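Only one chain comes next, encoded as structure tokens, the form predicted alone.
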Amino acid sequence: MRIRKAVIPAAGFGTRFLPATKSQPKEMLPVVDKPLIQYGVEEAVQSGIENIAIIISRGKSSIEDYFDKSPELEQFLKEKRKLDLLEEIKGISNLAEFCYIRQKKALGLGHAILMGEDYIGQEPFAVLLPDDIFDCHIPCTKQLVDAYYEVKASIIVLGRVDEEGTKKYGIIKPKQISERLFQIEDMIEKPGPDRAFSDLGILGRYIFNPEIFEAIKKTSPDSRGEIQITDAIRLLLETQPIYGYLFEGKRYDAGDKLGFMEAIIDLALKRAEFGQKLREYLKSLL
């Protein structure tokens, strides 16, 4: 069965980017030109998906108005003959058709996928998250959108980590197949480097197929009463095989404040109206 829905999570806090994050949605921070979540949504467009649901709460209406029709703002750059700013306005809303579910309390990453359950029915769905920004020849989603067709079970995106991404990601036991794909046989939240089986690590882009719906509701919250898709992927291990691939890029991880920066600049860089002055600005820094 084709890929053809997502499911983005944007209902947390944003506390690593406080004050920032006090009134607008850390979703909505710009990178460059484009905020945050606009990256994630064209790269699972770019990918196939044609629906997505962002599972968002209370204080996150601007991300609705984003990517719906400004007629205000079309007109006024109508009359004002901006007709290339228009033509991009006009594309956002046209980018794919949209669902907001509302997360009404924040109980982690596991539940926040179940809160799209209802919008996915029975179909295999990628899940993206929006921190994390991939600068890749090939769509990251897409690579994983290609591997999913080949191995037709539950796949998500792998990249190699040092010891200190060994504290802050998910990382696997894997069974290689092929160069990039894997088998799981078992993971593990967090673990540091004296615990970790490995240094692939789990890194915010998922195809599950429909039963990790069940494998959620069935897990059990942890210690701060969140329930962590890590657990929910182990529980499904039991009944059918997972796999995971080393995608092919670059990652960016924009939900950390240094992360967030080199994305601005690397990306920034390859812009053609500014790259080049960008580049000697910050030669003459060093």
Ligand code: G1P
Contents of the next structure:
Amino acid sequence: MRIRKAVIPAAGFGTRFLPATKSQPKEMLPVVDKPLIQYGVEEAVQSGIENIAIIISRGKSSIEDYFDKSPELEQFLKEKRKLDLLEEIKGISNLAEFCYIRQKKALGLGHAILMGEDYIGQEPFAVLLPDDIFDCHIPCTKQLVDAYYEVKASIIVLGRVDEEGTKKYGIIKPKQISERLFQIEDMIEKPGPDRAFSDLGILGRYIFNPEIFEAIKKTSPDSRGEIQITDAIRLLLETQPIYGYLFEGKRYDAGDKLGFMEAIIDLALKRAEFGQKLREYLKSLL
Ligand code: G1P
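Next, report the structure of the form predicted in complex with the ligand; the form predicted alone has already been given.
Then the entire complex follows, led off by the chain already shown.
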């Protein structure tokens, strides 16, 4: 079945980014000149996805406004003959069909994804965590979608992590199938170096069969009262195979202050308008 829907969880408090996120969504922080969440949305669209449910919470309505039409702004740009900007602004609201679902309480990533159950129905779907920016020749979600069509089972994006990474990411126990494809035998959320099965970490892109929703419902909350998606995937593993795909490209953890700055610098350096000037400026500092 074709992957045409995605869920983007954007309901968190953005605690790693306080105080900037005290009164604005982390997902709207600009990375060069686009909000963080737009990178995930564009990646989904470039991967063939047409319908996107964004899971939001109180204080996140600027995300809805951003992907909506802005008739006054469009009219203004038209009158001022700023036609390039006009096209760009119009393009944002035409990216995909959006739906917004509220998560009333911060009960974890698994719970946020469960909010999308009615929207998704009985079909496989993608999940994109907006904190992660992937800069890949073939969009990361597209790599995952293509691998999904091959294995026809839930599949997760993997990356190699260092010791620090074992404290930040879910870690899998792999059985290697081919160069980039692994069957997952087990997984554990943020185990730390001593309990990690491998150096293969779960990054923020997933494709799930709809059975994941039942698994989330059966998952007990962790010690902090949150329903972790990693625990739900572990439950799903008991009834069906799940795979991991080692993506090709670069990924930034833009939900973290340092990762956010790295993403801005790298992506800005690639821009024709100011990349060279920025490079010279950075050189002058070092
Ligand atoms: C979540 C998942 C974790 C995964 C990570 C990827 O953690 O629970 O398994 O490795 O995203 O970014 P979070 O970053 O929400 O704490």
